[in-house]
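What follows is one chain in structure tokens, specifically the form predicted alone.
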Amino acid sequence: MDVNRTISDVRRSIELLKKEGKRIAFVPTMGALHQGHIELIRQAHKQGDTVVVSIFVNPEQFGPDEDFDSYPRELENDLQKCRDENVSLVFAPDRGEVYDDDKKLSIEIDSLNKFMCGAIRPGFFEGVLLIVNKLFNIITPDVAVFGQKDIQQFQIISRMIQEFNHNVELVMAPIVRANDGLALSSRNAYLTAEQRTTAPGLYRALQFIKKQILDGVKTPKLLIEHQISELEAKGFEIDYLDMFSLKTLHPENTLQEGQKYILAGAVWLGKTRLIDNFLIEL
């Protein structure tokens, strides 16, 4: 396997494998791998000749209270997953080999952040484009991978995609949960052992939700409403929790029949950020 740590090296080292007609399917990360990343990396196997994974902790989706500094960096740990997971090529760059001091340019976004996790974290998804943006440019991938637990960053990237005509296949990989049904999620290393027993009520909550709808409640507003306040009474601080469009990722109060929505939740226990969502076609 090999570690590309600037630009030129990555870039000259996807040219050979495109000479030699490879399909290339690439994965985006953060490091801090876990089964969640690894089912990505093999659903990448799957849609490509060779898999290629970035492994970089991006400042420009964090906020200035966020937690960018204490994010967990295990690099050495995350190649060998790769390696186990036989990747071809990791990119791994620093910060001043992605982004000049002096960047005098940015994405906006018209409608799409506006709720959801864009409501409560203003210009995350703004930053996760501009990552985005720039890693397709330099690795050119044919098919890249993402996961459905970041619905609406997935939503967002496939209509960048769409509008910045980028080459690329996006792929929706299923969300990856432990026994009990908590999301995978890096940060989940967060919690507790008292709170990592409470977690998976927001995984129950939407649970329960959708299995209402799926039998009939076409206005559920107060079915939300009364799991806001259970999970509320768990201990859980709640970002939202609604219906959403998956089109426009707005809120909806009434569901129609032949149409696709987001069942979503974000919410805190104690110091970590928990999200989930199911995807409902009526």
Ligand code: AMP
Given for the second form:
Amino acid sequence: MDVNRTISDVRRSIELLKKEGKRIAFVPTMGALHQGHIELIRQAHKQGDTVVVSIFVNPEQFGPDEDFDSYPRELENDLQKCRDENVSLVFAPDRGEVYDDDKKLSIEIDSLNKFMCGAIRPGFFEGVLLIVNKLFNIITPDVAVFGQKDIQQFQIISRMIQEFNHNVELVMAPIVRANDGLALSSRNAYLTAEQRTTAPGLYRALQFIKKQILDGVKTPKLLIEHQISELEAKGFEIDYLDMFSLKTLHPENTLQEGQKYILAGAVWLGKTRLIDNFLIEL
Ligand code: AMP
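Now that we've seen the form predicted alone, could you pull up the form predicted together with adenosine monophosphate (AMP)?
Full assembly next; the chain just shown is listed first.
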């Protein structure tokens, strides 16, 4: 497995892979790899001949009061996991390799970030698009795999590919969960033992609401409010928990047959932010 730290090196490696006629499947990550990332790598193997992973904690997607400094960094561990999964190439640049301190341009998002995490974390998706745009230009993958766990990110990247004419196929990998339902996340490492036992409450609340909707509830507002109160009683602080249109990412109070929705939540347990979602097709 090659590990490249600079853009010029990784471009040379990619050129060689392309000369060999390899279809490149790309998995962008911020490292601290867990089974969710491994699932993305496995999906990538199904999509291409060779898998390229990037590991970069992207400063542009962290707000000033967020956890950029404390975000887990475990490169040697991550590289071993990539070797074990037959990854051909890891791109792990330093901040200075990717960003010019004298940056003069940014990407704006018109409507897809008005709700969900976009409403709570100003600048977050602009930072995500900036790095994904750069990585697509550096790696020039044929296909890229992202997780359903970050569904709003997936939808916004899908739109970027369309509007910016990236020649990349996008594949969604399902959410990988612990046995008790908690969606795996690098940030779960922040949870205390007690919080870890409470954390699956978000998954269970979403699952309960999903079941009621599939059983016929078409106006789930009260049901959702009740689940929010129950979560708050257990010690969660709620950023949002609601139904959203998969297409517009706007909240929906009245559900309609034939439409696709995201039932999504973002909550805090102490200093740990957890997100989770279900896709619901009526
Ligand atoms: P991150 O390293 O957290 O930025 O995530 C990198 C990629 O892994 C993103 O496409 C995430 O959606 C995906 N991912 C993170 N956690 C999970 C999970 N539990 N299941 C599936 N994909 C995940």
